[in-house]
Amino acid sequence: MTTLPHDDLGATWRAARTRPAGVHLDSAACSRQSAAVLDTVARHARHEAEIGGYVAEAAADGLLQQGRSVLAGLVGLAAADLAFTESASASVRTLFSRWRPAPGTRVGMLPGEYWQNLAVLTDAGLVPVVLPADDAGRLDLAAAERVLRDDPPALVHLTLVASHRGVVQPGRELAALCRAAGVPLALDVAQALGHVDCDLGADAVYGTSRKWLAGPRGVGFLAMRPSVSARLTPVVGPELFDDGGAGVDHARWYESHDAHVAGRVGLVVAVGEHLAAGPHRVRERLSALGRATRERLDGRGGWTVAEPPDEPTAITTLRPPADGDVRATVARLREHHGIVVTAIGRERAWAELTGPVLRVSPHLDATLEELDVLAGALAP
């Protein structure tokens, strides 16, 4: 059976947070923020009340800029390339609404693309070009190379780790293929940043605060190379500024100025905690937690694991037994056992899911004993 490395990470993560009222195995939905993040958000909100919101924001500018630099570095880009947004969903809407490609423009994507991303693309009149994947939902690189060589789309969009299946896509290899074909690659890292390596050479990357980085809700980011932002049209253009916007980083044109700044400050603190823990060590422990989860849960009560056993993520999805009701099971686990997990509906990936699945996503502080409790609850 799998053992967990880096027990110090689990202890540190646990000690930094309020004790949960049960067993929290739902980090792919929303992680638990540390006391330091919560205190930082509250402190900034109090500062706004004391001196005014925009004055408090100006006072936090140095910290926010440092956060842009560190956050962008995690995805292989620079501080000037990153804009804070309100969520990953807001980021993808900004990216495609301000790109404004002609209706009928073709965009490469996987069959299991997240439904909200697909909705944004189709709403913009874009045409999906489905890139082949294997039975696990992983991109077929050889087939993708042929598409990019013979009939390339204008853009490729890839969700690095999906919300409905804990499989890591070959983002680095796809980025190399896209670069060779002269096709930009956009990565959705909402379920990946703070979880798996996201410095892969993509041209645009977006994500959220509330999942594996364990920052506040209501905060996200959009990072893009200058070659991408040059294709976009800001809502507010430089012509509205006396100096023509001189000195304003190109990505900052896409930041909301009526924003939850306290949440942005909290995200910066959460990213600092992630770096202090050591991203490589974090990835190793989360990967081991995923293996341990699959070992304990596969076959329990007739539930079957969808992911390969050694998939390097902490996300495990379970297909129900023939008479199983996923949503009722999630409610029972919460009400009778104090276990928090998520029911994933088929709507998240119509082309890949045949029905609802149960998602388990422990963070660093999860224990093998807690996973055993879940296993027992699935097979009473």
Given for the second form:
2 protein chains.
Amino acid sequence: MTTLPHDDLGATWRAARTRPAGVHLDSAACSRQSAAVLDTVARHARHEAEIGGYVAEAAADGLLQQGRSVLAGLVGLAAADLAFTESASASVRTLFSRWRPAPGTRVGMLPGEYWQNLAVLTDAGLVPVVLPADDAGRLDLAAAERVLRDDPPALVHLTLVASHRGVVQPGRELAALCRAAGVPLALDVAQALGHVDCDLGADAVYGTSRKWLAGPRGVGFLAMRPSVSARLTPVVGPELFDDGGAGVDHARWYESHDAHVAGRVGLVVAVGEHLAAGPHRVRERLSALGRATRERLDGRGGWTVAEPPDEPTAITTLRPPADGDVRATVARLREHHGIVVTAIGRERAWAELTGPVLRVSPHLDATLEELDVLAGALAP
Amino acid sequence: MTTLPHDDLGATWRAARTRPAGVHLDSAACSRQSAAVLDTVARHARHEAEIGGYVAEAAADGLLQQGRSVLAGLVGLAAADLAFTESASASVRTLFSRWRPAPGTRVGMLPGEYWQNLAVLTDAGLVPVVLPADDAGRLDLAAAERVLRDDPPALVHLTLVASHRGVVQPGRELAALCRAAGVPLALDVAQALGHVDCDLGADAVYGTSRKWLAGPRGVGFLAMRPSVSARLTPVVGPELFDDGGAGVDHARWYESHDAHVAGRVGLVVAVGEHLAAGPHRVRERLSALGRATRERLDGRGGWTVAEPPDEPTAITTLRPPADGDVRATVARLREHHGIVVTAIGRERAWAELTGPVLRVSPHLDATLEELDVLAGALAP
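Alright, leaving the form predicted alone aside, put up the form predicted together with another copy of the chain.
Following is the full complex, with the preceding chain placed first.
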């Protein structure tokens, strides 16, 4: 039976937050912000009302730039490479809509690519080249190597941890293959950052605040090497400025300005809390929580776990028994047991899911007792 | 000498807010949120931490839908026509990037169109047809009628109140001309909503929360008739859903989901405060504040007012004296006098501005004494 390492992390995380109203096992949807993050956001908004929105933003400039630096560092890039956005969705739309590849340009991706990313890529005129995966949905590296050698696409897009399955893709190995083939790699780390290692050598990386980093909603980022931004055209670019945009970092042309700045300031604090906890220790505890979740739930009431038991993530997805209804079960768990989990529809990954799944995603403060409560509620 | 009507509005507005740190005359940039709005936003965020982000959003569903209804009503449309977005910028980008007009499609607009809107329109492949304006930048209706009759563009785009000049365009008259010509009208009300009447008969209307409505930053909206959305293609559309997206209002396909939902809830409260104050009374007091500002500042130290004295807005822009430096003056006013105003660069409207201007934009709580302080500080 799994025990959890780093109980101090769980205790600290719990003490830093308001008491949950029930059992929150839903950080892959949206984590619980700490009181310090909530206070920071509220304080910045109050500051806006006292001194003016743009004066307050200018006063937070140093903190925001520190945030760009630290966030970029977590994905192996630099402050100048990072733009704050509203969300991972906004980031991927900006990245591909501003690239404007020639029609028919090919992009390598997994069969289980997140539906909204797939929609953005095809909307941009890109033609998907499916990179083979095993039954768990994990990239087949040998096959990827062959594709990259024999018939390389113009780029590869990888979602490091999917929203519909808690499997970590071999991002570092793929990045090395891409580099060797001269093919840029774009990485979606929305479910990965603050959860698994994201410093893997990708060329463009985007993610969100509200999941494993436990920052505010409405904040995301897009980070990219200068070699990537060199292929993009901003809507409002340097040529529209008197001074030709001198001194503006290359990624900043893709940052939004009419924005939830208070939330960005809050994200910087949330990232600080993540670093203070120690990313390695966070990963170890989250992995153990995933293992403990799978041990307790697999087979329970006929629900079966999709992930390998030792997959180093905190995300577990459950396929229902023959007569099971995922959506109704999620509603029942919330209404009768106060347990918050997510129903994942098949549309999230048409080519990989065979039906809806129930997703369980505890963060650091979850306890083995809470997982037992879920197990009992799942199969009464 | 102008006196201000509706002093009760000023007193209520002031009492509802934290005390400003100085003299805030910058609502065209970003207004001061009320304590009730700040509290609402903070409370929703705390609620997210207690019960989960998506559970909290579902709990706010009725309030958000009420907000869509009221906001849409203010621009002459219905709840089903409105999508929450991040900003007016996000809205205009969505509207035109998802329309994808045939290359060479023509759009009527003023010579002083906001630079970022112009960039979005040309980025979408639209070709501007300039509708003539007078020296103040106001649309020449007779000329517009001729263009719409003789050689109509595919649509007309109008910014009802510009960010670089406090002139109200004849939106209602233009809407009537457009309707008669069968040409759809898109209206940017970012500087107009909560400030002047925006229920004018346009077909698509977009705006922001943070200016005259005094809602949170990071929230905007896009409202459009079904005849407009029928021309658009969402990135993620009904065909990707099992049930074909049944029952989803037409505009909702353009609403963002990974969003600053707490801010949207806050905007609904801010709109409620606007309605409670009485939009007509708000407009009367803001117009009087504009008139009083122009009376006090025109000619002061060689600065000259660009607007007609009685223009019914609270925005005044000042052209500097021959040796005047707008940016340095704005910095001096803030640093030495605690007065917050904005330096508007010429890039905001290349074809209309001949140089930078200083923008003054008081909201309801501004006093004649504060305007006198500004006048004294401008020409010591």
